[in-house]
Amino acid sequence: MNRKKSDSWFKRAGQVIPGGIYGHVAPAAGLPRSFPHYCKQAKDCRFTDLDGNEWLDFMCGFGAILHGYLNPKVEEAVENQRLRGSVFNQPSTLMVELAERMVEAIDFADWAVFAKNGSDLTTWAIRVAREKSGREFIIKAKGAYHGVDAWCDPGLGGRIPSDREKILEFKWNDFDHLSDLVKKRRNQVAGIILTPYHHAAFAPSEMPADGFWQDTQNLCKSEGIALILDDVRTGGRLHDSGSHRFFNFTPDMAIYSKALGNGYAISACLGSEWFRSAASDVFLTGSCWNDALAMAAANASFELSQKNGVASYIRNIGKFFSSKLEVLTANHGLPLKMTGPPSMPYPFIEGDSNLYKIQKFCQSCAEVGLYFHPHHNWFLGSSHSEKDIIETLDRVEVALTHFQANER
């Protein structure tokens, strides 16, 4: 594929931006010589890079796009609001409408607040838990990602020991380990924050063991601990009214972002009445957090999910895709397994301990215009049709021929 313009712009970026491109979209985090550095435009489940190459996309803006790029219903709502303005001195009534819509749809919720990123509200939620209980410790699963703040970020730069002195970790699905941590710090744990299932980087996704969520919920209730659900990545792709419904448990607070605005930056934390007073006392603000355009997008996006049963659709189309892909790769001698929920599967090849094969497989797929990430779970959206999936599988067939030729 032609990369001339992409590489030229990346070289320019390196002069004025540390690393050129940073964070989870940095070239080194994916396939630096296969993935484009910059995107020019996108529609539905495809995007075009700076050099004019078209890609069938299975990352959906790393989960931010649920209803397809440039969804007409979402964009219409945004354009209607754009005529009135976006950021004002005071919020628009769209905030009230969005809060009402989400509180009505999400069964445990009595209130909602909004910000811009998932990190804004995962950090805020643990402060609410501390404010409510007067306790200091927070428990999370080892290897879980909850944002870029120092108490939970996956990096090391700029962090000091005190950032995590009050953060305890347990192995995902090991309820005995979790229970022991609580017992050792009885009356000291303010909250337990967890994702609906374990989607650690560079490893297969792990679904919750039978009884894990119910046991954890019971533990939190008996010990007066806030159960905080980080639904930032998964919200809208497991259940239209929150991933807790998919796994049949009830959190005290839950954070949503990623797909909430279908590409417009917004996040939400919803909580039960028990935490309303504490939520009022923990300061939360940002100059652009009341952005009416993002509120309009989220209202339209959330309504689409509720009306069209989007989570069910993408679970089904994801199951079709994952099952066909596993059979296809197996027929070529590649033991690929799609782990985690089929609406956002993580690819894993048996015996590929150094991740060499998954990188080479995704690199071969990139050569035929498929954006498959080797080290992150993929995402399906409502714009992925059966026709798109069949076209994808046909391209994979070609890619596997390249892959096997390079393996010889």
The other form holds:
Amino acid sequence: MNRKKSDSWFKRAGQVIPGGIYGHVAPAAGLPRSFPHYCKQAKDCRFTDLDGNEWLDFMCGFGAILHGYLNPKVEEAVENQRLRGSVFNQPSTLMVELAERMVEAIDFADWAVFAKNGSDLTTWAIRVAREKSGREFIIKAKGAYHGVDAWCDPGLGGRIPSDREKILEFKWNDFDHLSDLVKKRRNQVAGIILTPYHHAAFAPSEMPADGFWQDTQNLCKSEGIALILDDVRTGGRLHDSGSHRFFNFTPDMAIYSKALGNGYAISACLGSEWFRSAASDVFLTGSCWNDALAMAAANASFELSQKNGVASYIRNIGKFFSSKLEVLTANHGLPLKMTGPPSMPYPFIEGDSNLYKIQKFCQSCAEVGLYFHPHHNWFLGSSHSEKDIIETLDRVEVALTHFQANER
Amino acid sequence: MNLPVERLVPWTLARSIWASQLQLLKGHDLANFLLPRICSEKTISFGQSGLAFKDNSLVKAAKRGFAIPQLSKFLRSPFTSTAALRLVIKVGQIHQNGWREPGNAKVLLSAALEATVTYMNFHPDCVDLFVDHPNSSIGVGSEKEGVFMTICRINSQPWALEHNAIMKQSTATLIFSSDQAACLSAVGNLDHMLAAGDGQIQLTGQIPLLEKFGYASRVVRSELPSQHE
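Right, and the form predicted together with its partner chain of this protein, after the form predicted on its own?
Entire complex below, previous chain first.
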């Protein structure tokens, strides 16, 4: 694969950007010599890298694209607003429309606020929980990702011990452990923040055990603890009106981002009436947070999801894809299991706890233009058609011959 | 072994010198000639040679390239002490002047890896990084030779550097594209993120373990005195 331009720009980046590319798209986090460093353009579920290589994509901008790259409805809404401007002294009415739309669709919600990234609002939501209860502690699942702030980031640098003094962790699905933590800190826990299911990187996804969510909800209710749902990654891919509906429980606050703007930066926190007053007392703002383009995109994107039943579609197409892929790889002696929900499956090969095989498999797939990530859950979107999936499986068949040749 | 925090830096320097010597005399009977030992009165001795340095002298030696050993011990066995001192000086010269020589890659890497392993065992922040890795290993090598060193820990025992590939598949693997890249990395002159992106290093297996290892190595780099600063 040609990667001359990509490498050349990466070299330039290294002079002026620490690490060249950072965060979850840093080369070391993926397949540095198989994935391109830079993309040029994208449409639907395909993108072209800087060197002109074409890829069938299964990451959807790491979840930010739900309706396909350059979705015409979303782009039209953005273009209409662009002619009027993006950031003003005051918000546009698009913000009110978006809040109304989301509050109407998301059953527990009575209010909404907006920012740019998931982190902005996961951190804000735990402060709202603290403001409401006057308590200090927050509980999260070990290994869960809730953003880039010091209380939760997965990085190693820039921390001081006090950053996490008030953060307690339990093992996902271990309700007894969670319950013990609450008992030991009775009347001290302000909130429990959780993702709808456990989607840690570098590990198979874990769905909630039977009764886990109901027990957790009851515990929060009886102990006066805010149940905060981090739906940033999952929102729109399990249910069009919030992932709590998919698992049948009721949070007090929920945060959405990734898919909300279909590629335009926006995040939302929705909450119940009980937290409205506390929400208005916890300061919230950002330079471009009233950006009308992102609000226009989110209005269009959310409407598309509601109108077209997008979550259901991608769950089904994901199921079709995952089941066929599992069979195909098994036929070649590779016990690949797609864990987690089929709309955002995480690939795991049995007996490959050190990840060498999945890395080689994804490298082989990259050689035939498939963007399969070895360490992160994949994302499907409404632009993945059955035809795209069949083409993908045909390419996987070719990749498997490369993979097996490399294994020998 | 309990190591007071203030003795970590000189102890790490001593372990690095020994690791370099192990590589220099690999396969030789005198492989453990400079095996360091923590002594009282803030002194570290090297093997049975009679060569010993005060902690602060070792730190000075790392900064300036020279320091005076403990003369009373030195004079008790002058021949072996002199041989040991010459070996230490040779190691020092390789680190000071020889880091551009690809042929020194393994000697330099041994020192850098041993220093990091020492921090992984004794530096409080670095120890904490690896609590979730009671049984893990990192294979280190080059494209040309494959894995030639292994950092490993079994059943929560201290981490150790082995100067060969001790297992078929490590938890994670770090491969340098060339000896030159290995030399640069060993003296802290290779940006690990850029190097992963441009292929000077290949990271495979459990990447989070390598991230932690890399972070520990940068803690070492920031705390250990060096003439490359």
